[in-house]
Structures are given as C-alpha cells and as structure tokens.
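Below sits a lone chain in structure tokens, taken as the form predicted on its own.
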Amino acid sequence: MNVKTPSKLEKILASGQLAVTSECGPPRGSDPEGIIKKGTMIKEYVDAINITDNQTSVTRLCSLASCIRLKLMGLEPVLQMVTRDRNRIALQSDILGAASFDIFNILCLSGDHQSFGDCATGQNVHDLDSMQLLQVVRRMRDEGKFIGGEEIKRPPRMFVGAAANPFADPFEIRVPRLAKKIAAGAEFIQTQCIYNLDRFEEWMKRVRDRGLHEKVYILAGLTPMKSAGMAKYMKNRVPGMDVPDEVVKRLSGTPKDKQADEGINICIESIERLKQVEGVRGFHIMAIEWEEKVPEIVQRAGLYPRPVV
C-alpha cells in the first residue's frame, strides 16, 4: 500500500482487522462545543472520525478547524476536503495546514453542487476534480513536491481516501470509476450508504473480478434510518441512493415509536451480512445528527472493543 503513514486508521487496516469510522457534521456557528460533544460520545467506539466539509453546500464551521479540535482531544480525525470551494493554491495550503497539526487522514471529494445549499448563487471552483486532488496529495506526500514542482519542507504524511457510490447510474461504470480513483492514489474508500445489499454485493464481486479489493481498503457505508419517513425521503428525493421497497415496508409496518429502534436493527443486520463479503475491510457509520447511537451499533455488531495499535 505504498508509503506508511502515522495514521491509526491505516495501521488497523494493514493489520487485517476490521476498521470502524464515523462522521460528524460541524455546527453552523463558531461554538466548538457541538463537535467536542460528538467526538467525546463516540471516541471509544471508532478508529477515526470524518469531519464533513460544508456538506450539502451549507456553510458550517470549517472541516480543518473541526479536525484540529478533535486532534487536540486526542482523537484521530479524517479531514474531508471538497474541490468545489477552493482552487489548487488553497487546496495545497489547507493540506499543509492540516499536516502542521499532524492530521494523518484525508478524504478527497468533489462536493455537492452549491444549488443544494444556502448560497445557491455561489460559484463553483473545481479548479481540480476529486481524482486530481488525490494525485496532488499523493505527490505532496510521496515526492515532497507541490503541483508546480517545488520541494515542500516537511511534506504532509497523510493516508489518502476517496468516496465511491456503488448505486449511481449507470451501474456499469461504477467499478471502472473506482479503478480510476485507485490509479489516482486512493488508499482507502468509504462508500455511499448501503441499503440494497444485493446490489452492493454485485458491485463487490465486480471489484474482486478486477482484483481491486487487493489494491485499496474498502469501508462499507451505513446510515441507520430514524423513521419510515426518512426511508421514503432517501428513496425518492436523494440522488444516487438505492433504498429497496422492502426496507421502506419494514419500517412502515413498524409502530412509529419503534421505527428508530427498527432502523438500528436493520443497520446492525446489514453489518453482520457485510462482514461476510470478501473485500470489505471495515465500516463507515454515518449516524447523521444521531451520533449517540454509534456506540450501540458498534457494540451490538460485535465491533467493540476497538483494537489498540
């Protein structure tokens, strides 16, 4: 897997153990207490915590500052970085800023279109795309050079990741797109939320047919459903999401005051099934504004205690 980094996440994956990551959205203000509370709540149950970068194009406390907060608490952050809002100068600068605080993980993303958020008339930057950003981080780390070729004093030492959506159309290009991200430098992958396990297993079969599971660590993404209404919304309104009818029916057939519990049950059952899928190296649990449920999910899924490396 190329250059070893001080990343705890990389060490756990390299040891052959199943990794567990989670995700926190920063607050819509400068008070850090929200991110501190979330980090404290889940720190014993995960190996690293992603900090989203103005997710859904809504302005929030920046990912870098939030990652620094977690780092100062002794936790392992994963810096999410989107290309939507920064040109290549700012991207490289923020990578160095993260490296100066010994942030050892980065997830390279394009970012949601600004029309989804609170600044619909804002301008996309996309000076680079997510694959080019992967290449940039790897060059900065492995060669110690900026895009322009100049040498970096104290290069970043980052474990480099990307996202993958096995469910977007057309399905036929999903694995070739993953192969491109690996070729660009991705060392770990966190997937879109998985509800259609049959489709995900077919995607993984195609991943294995190309031997890609031996070139990258794949973490399966899970988001527990809070209600039948959430399931219907994600099925019908969220692009690139694949929620089977049987999931909606199962939640709809559950009393309203028990739907959240049933959503947790579905998430845990999914983890148990995905543990058996060759090439799945861990789980990325995205309990959106429901972080208090992460400890229960991790414990009931047999993923606790977390390994020490």
The other form holds:
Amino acid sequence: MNVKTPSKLEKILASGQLAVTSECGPPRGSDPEGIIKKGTMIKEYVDAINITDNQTSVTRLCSLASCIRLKLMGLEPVLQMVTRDRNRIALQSDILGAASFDIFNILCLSGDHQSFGDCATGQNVHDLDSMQLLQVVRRMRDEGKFIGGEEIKRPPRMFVGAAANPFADPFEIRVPRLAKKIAAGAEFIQTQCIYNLDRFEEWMKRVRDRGLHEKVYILAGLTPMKSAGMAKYMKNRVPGMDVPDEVVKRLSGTPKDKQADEGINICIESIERLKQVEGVRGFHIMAIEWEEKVPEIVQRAGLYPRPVV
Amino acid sequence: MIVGKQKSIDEVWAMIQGYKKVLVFGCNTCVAVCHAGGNKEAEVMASMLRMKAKQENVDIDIQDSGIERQCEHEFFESVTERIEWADAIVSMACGIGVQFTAEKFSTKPLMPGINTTFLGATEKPGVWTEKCQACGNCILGMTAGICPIARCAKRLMNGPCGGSTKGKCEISKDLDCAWQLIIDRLTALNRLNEYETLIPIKDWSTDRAGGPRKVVREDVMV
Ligand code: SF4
Ligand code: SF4
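Shown: the form predicted on its own; wanted: the form predicted in complex with its partner chain:
Entire complex below, previous chain first.
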C-alpha cells in the first residue's frame, strides 16, 4: 500500500513490518507530568501512542493537548476523537489544531455513552458518527475540503484509523461493519482487546474471505490482565468484551501474588499466536494504568527493537 | 402519540401553594391513552390534592375539569367559565397543551401536572416506548423502518457501536439495541446487503438544532 501521509505508523505498516502501538489515558487534572512519564517509559518500545479521549466518559485532560505534549517530546501520537462530545464544527476545528502541530494519526470513534462516566446527567452530541467522522477526515485530507465544501488552506495530513470490535453482537455484522469502515475511509484498525482467540481467528478468516485484510492494516488489541478480579470484571461488566472461562480459570488458579505475571504471560502467548494469523499487521497494547509493563511485553514477544523508518 | 408521566402529588402540591382556587385540567387525547393526564386522571389528581389539603389543614378549593385536546382552540369554549373561576390551573396536558392553554389565558398562573416524556407507542397495557424524535427529515426508509435517532442511545446513523451485547444496548440490559433491531429486520426482509450502504451526514437543520419549527400550509388555511 502506498504511503499517503508523513505518519511513522503508516510507514512501518507499509514496509510490511509488524507495528506496535500503545495507549495512554490523560490525567484527571492539569498536571502534564503523568503523560510525560508514561510517554518516556514506553517510547522506545512502540511506534505510536494513542491518547484516549475522555474514555469511559470520565472527564480528563483533553486528548489534543496530551498529543501535543507527546509530539513536543518527539513521540508519535495517535489522536483519539469521539463524536460524543463535539459537533462537526468542533471536530473539524480540533483536527486542524492537531494538524497544526503535525499530529499525523487519528482514530475516529463514537465513544462510550456518557452514563458510564462522571457526567451522567449531561447531553451527548453525536452530530456525526464514527463512520461519518472517518469520511470527514479523509475528505479534509484528500480533497482539502471542509464538510461545507469550502477549501482548506494547508489540509491536515493524517493517517486515519478506526476501532473494530470482533466480539460485539451481532457477530454476522462484524465483518460487513469493518467493510463499511474501510469504505468510509479507515486505513488502519485497532481492535477491541482480544481474549477469545478462536473467535478472533474466525473473524479474521471472514475478513480475509472478503479480501479486507489487503485494504486495511489490522492491529490486534491486547490488554494484559492484572488479576482474576479484573478478568471477571471485564467478562461480566464491560459491554462488548469477550473473556472466555479458561482465561478467568487460569488466573483464578494462580496464587494472588503471581496473577499479574500470569496476565502478562497470557498476553505474550496471545501475541505469539496472533503473529501467525494472516492479516494481523501489528499489535495495539493497551496496558490500562500499567504502562510500565509495555516494555517487558514488547521485548518478550520478540517485537523489540522497533524499526527505524 | 405523546407520552407523559404524572408528577408526584408532592411536587404538584408544592407548586399550588398560596392559591385558593385551583383547577386540575385534563387533556383527553394522547396523555389519556397513557393514563397520565386524561380527564379521569385529572379527577383523581384533584381528589388526591384535596386529601393532601385536608391532611395539611390548608384552606384551598380544588376542582377538576378537562377537554378533548388542549392544543386546539376549538375545544376551549365549553370550559372558559371554569378556567376563569380558578386563580391557578394545573394542566395535565403535555408541554404543548400547557403552553397553549397559557397563551390563551395570559393572566392565569399555570402549572404542569405531568412530565412530557416522549413520542411513542403503547407496546402493551402499561408499557410505552419512544419511537420518534421529530427530527423533521425522516430516514426510516434507510433504516428498515426502525429509527436510530430516537432508539439508539448514541443516535448512530451507521451503528451498531461496539457496546451492543446480546441484542441489548450498552446502557441497559432492558433496552433493545436499535441497530440489532435494524439488522434483524434487514435480515427478515432479505436485504442485509443494504447494511453496507453508508448513511450520509445528517442535515440537522430540520431538527431542534435549526431553531423552533413551524409548518405553514396556505392550502388548508381558513
Ligand atoms: S428519522 Fe426523524 S422523523 Fe423519522 S422516526 Fe426518526 S426522529 Fe422521527
Ligand atoms: S448498543 Fe446499540 S442502541 Fe446502544 S448505543 Fe450502541 S448501537 Fe446504539
């Protein structure tokens, strides 16, 4: 696939090497130190770092400002943007703002419902949805045009991504939905965390049957479990998450003080198995408030050193 | 129809404090069907308020009345006298009826007796669900006859989101995922291939976003 932007992530993927991305959640305050620390900790081990956008609808320091921080440190941020909180004016405006700092990657999402967060009594916007946002960014970049059709001076140059959840219902729509996101303009995909590898492989098979793996770069999402409690919580409480009983059993059967290590082991084994799946072009390691484990995972999974492009 | 839910007696009671003659005024169409604000409900509300007055030892005359619809001029004639009698009205109509009545009787204090909840249908006795948000530009033709604006918690034009689980919405196990319903219906219609058609960015100017709306039809004016 041809490179269309200055994105380092895009270059690595286009070169055929496995990419590694990770994510950081900004703090619930104005101190940038947390972002700087997390970025510094993982920068040698990943190609790009997603910054979440008020994830689970909890108000935090904004994704754009955090991305600028990383950029100023010489790192490669992926700006996550949800359509929950901004209308089309604000979305386009933030895209331009990010582009003015040469932020070269964006991930378009609809976002969790606000009832999960700290402003459950607030409004949601959803002027656009994630598919429409993909179209908007692509049009801004490729045609240099705003939604209204007017010309953009110095259009944004962004590698455009979307999320995919192979495990949400209904399963039969999961591949058509990916096709729809590709049609809308997605160039890379970061998946929901994978614990049910059989189901993921079945999804990938269907993806390949339609040749979609040749139209988009798929990064397999992984989140190491810290404990059996976390596994149970993810299984029972987090919508759209598929945690098989074996995973919960394996962690529950491990002594409490060894469960975190076992969680890392599971994560590394999963990466090893996913490397064999045709169409998986890299890994998105979301170590939630556990970023210090990313270097170990990347190293032990044989993904270190990272390529220089 | 417009669905409503009665306010609590305590809330209504608090609003009518200080008045001597209160008329609880029903509206016998939409909000009667959902047993919230019809003429029968107005009668019951009035008697409950009278009981409350007795308990609290407050001297207040509470009567009830009602008409077919509080959103059309023609029905008001028969009750003008009753309304003039009262020094405050508790309108049991939806927000439309409350405002319409207030506009007609500009010096009469008016309180809402119900909360207007949504535009919906009677699923079965005792259960009403939202179906439409009057966006002003109906897209049901593109969504297998199921409205994602009113029935998807994120009004996604191209759903479902990643939170859809076992046919239910991520915000509640008691709520059907609108996009699951759309997909089920597309499947039943043997038109699932249409799912992949991207629904374009919506023009929300016909919605609330465009400001208060008005329909003018010269051909039916008198
Ligand atoms: S598309 Fe608009 S008009 Fe049609 S049912 Fe939905 S909200 Fe109502
Ligand atoms: S689960 Fe379904 S109804 Fe709920 S927000 Fe997601 S797509 Fe909409």
